[in-house]
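Just one chain follows, in the form predicted alone, and it is written as structure tokens.
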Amino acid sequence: MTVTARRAVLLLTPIMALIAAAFVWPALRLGRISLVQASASGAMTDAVTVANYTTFFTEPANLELAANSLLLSLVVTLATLVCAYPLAIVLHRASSRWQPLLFALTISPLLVSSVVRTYGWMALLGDRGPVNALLVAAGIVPEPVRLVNNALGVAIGLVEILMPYMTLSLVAGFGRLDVAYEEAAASLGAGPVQRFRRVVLPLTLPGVALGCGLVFVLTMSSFITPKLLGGGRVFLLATEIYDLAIVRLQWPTAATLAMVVLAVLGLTTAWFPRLTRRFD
């Protein structure tokens, strides 16, 4: 082993040890628990079985949970992208004088706990909240619309909470975007729509892939916002894992669902960087 390789190993040893202790070992323990057979009383035994996975993939209720989680993650990711893309363009094109202030405003919601922001959305979207009051006063709806305790409220809350992550990811992937390219396209007769479709969008696709991957992963693993804004009526994999592990004490089943979520997140994390490199 060369001196350079030896130094690299020494430098990487602390972080690799931390990853092994904080992530790899707990994941292995979780996988071991998912293979444990529970007794009739719910207590874990020493028997090893794959029945928990067989049950998950054969029960329609579990498949519906997975489908709901994937659908919500896709909807939230798309909505967050639509909301954050214009903001990312403004941040990327802002002058050096205004960029620090704009970036500070963008990340300022991250300084507030997601629990606090979720309770804020519960107050805003409630039947007597300002959103419904504005809709009724404007004559858009004759009576308050139910915006909480359903999937719509969960999606609205997650979009707002995850927008800073999407925005920063988009800006980080906008390195190839240059105003000179748009000016060249305009000089050749391209209109605003053509410039966006043929120049801006292709150059920003790496940032789009990066932001979508991050937001999708965070939505799939989110628990607090679906639990509070869903009011116990929105059933997702994350909320079901909590109920199984904490309320019903069915640890093997909860570990099985957690391993399924971990597998989905792992596949997403592995696929999106490859997609990003394809766009580069």
The other form holds:
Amino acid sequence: MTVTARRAVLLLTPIMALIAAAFVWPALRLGRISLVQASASGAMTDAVTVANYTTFFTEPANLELAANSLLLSLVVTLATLVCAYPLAIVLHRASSRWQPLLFALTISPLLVSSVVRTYGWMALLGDRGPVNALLVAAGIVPEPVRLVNNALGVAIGLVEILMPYMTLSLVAGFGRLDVAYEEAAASLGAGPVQRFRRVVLPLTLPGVALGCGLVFVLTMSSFITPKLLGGGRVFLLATEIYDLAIVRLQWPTAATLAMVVLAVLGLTTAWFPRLTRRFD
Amino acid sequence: MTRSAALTLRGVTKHFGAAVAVDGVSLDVAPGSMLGLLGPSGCGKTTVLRAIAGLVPVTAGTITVDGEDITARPPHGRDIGLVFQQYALFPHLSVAANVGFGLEMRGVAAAERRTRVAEALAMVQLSGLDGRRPRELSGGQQQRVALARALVIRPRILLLDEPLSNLDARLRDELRVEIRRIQQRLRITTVFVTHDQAEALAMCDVVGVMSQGRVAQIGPPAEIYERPVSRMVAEFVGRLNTWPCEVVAPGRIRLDGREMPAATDGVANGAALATIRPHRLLLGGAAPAGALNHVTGQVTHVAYVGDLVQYHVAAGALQLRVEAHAARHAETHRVGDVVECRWWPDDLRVFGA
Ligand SMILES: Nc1ncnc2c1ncn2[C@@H]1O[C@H](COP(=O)(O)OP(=O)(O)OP(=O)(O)O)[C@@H](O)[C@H]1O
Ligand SMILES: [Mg+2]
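Could I see the form predicted together with the partner chain next, after the form predicted alone?
The next block holds the full complex; its first chain is the one shown before.
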């Protein structure tokens, strides 16, 4: 082994050990549980079976859960991207004098637990909350609209909660964006729209991929916000896993769902970076 | 063929907050000619170029191209090619796509674009590198891609911001000739910014020397070099001996206690500075009869720099720096030699102290 390779192994050892103990090992255990056959009473037996998976994939309700989760995650990811992108551009361009303050403001929501912020959104978005009051007062809607206890409420809450992650990821991936390229494009005759489409967007794709990958994964695995803002009416894989494992104590089924989510997340994290490599 | 355009700046001024980067710059660049903008770091050269390109809004003044006022026009509507000091090639696009970018923005069809990109790359001798990414090119190659990218759109005006400053001496010499050749062939009105005086004098039809946001002098290279209007210009465009002296009458000065003729050009009687370029000081037998002024001194230092020999000569209170061509049969002197040093009176230029 060369010196650098040995050093790399040495530097990676602590985190590898932690990941092995705290993630790989439990994941393997989970995989094992997903292969357990439960007896009629719900007790786990020693028999190994793939029945849990066949049940999952043949049960329309489960597929609907998966579709709900994927759709919500995609919508939330896109909405978060659209909200965070301009902010990230501003942060990237801010002079070094203002940047620290702006960064602090961006991450300041993380100082408040997402549970607390979710309750905040429940109050804001309720039928008699300030948002509806404003909408009605402004004459935009004749009577209060349903903003909580449905998928819309969940999406609104998640977008706000995940904004800081998206923003920071975007800025982290904006390294190649330099105003000089935009100036060069302008001097070559590119108007604002073309500059964005041909120069800014391609150069920021690494950040976009990073942020979208992260927010997608976080949405897929979030369950507190969907449970609270969904009011028990939004059914997702993550909330279902929670119910199965904690409320109904059907561990093998819960483990099966968890393995499916893990597979989706694994595929997502593998795919998103490839999106940008095309432009490299 | 490019249509040559005239570029005119009138009282162009740019303030950054309280700082004045450009202070009332007026220039005329004749159609098809090349203006060299020269000056020390921070004197406002880049800001002038960026104002012409429309990348910084001016505080005051007007910029016209062929009599048309473009001061308020956005950069993408100006049809002015700019080669950035740091190239600014699009890192995500191939060489061909970089060069073709401006054509694409102008809606040129793909087929014509391909031929014109190929032509432009051939012009800067980069054929065959079309598919490379900028980071896979050397500095000189990137430089030439940037040049091709600006030239291919056949802009009315071409602006070059220290385009050679990051290159080694040999490549710089080569590209200098190449840029000038292309500029003359296309007859494209060009402003070339540099802080290398030799580059400006050698390449440009007209040279402007800037200082603290203003144009100190503008004119043909020989005029700038031979008849600088101020000590600053004189020092900036070439090496210089500078001695304190006293003007005793128009055309006469007292230098180190001796009276002699000199080019005083309206400098008032009293303390002043006499200046002369090192190669205008002639040592010993190199001086033809009639070169009037002379001092006698002792050689204190000799440096051989290939094509030149540089001498330091101490003559009374004067320190002389002398440069002589290292010709095959030229007389050479050694440290300690006593030499006679002569010059033509009008080479000794006097500026107010
Ligand atoms: N965006 C800006 N904000 C504030 N001051 C600026 C800005 N751009 C330039 N300046 C100031 O304006 C002056 C002129 O700058 P400019 O870049 O035009 O100089 P330059 O002649 O090109 O120098 P160099 O040879 O070092 O490139 C400098 O004092 C610089 O600090
Ligand atoms: Mg500059």
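Rigid core here is just the name for the largest C-alpha set that superposes within 1.5 Å across the two forms. It should be emphasised that the depicted structure is a prediction, and the values quoted were computed from it without experimental measurement. Residue numbers count along the first chain shown, from 1.
Subject >> Exceeds or equals 2 Å, Cα of Ala22 between these two forms, core fit >> reply: Superposed on the core, Ala22 moves its C-alpha less than 2 Å between these two forms.
Subject >> Cα shift between these two forms at Arg7, which is computed once both forms share a superposed rigid core (Å) >> reply: Residue shift at the C-alpha: 4.8 Å.
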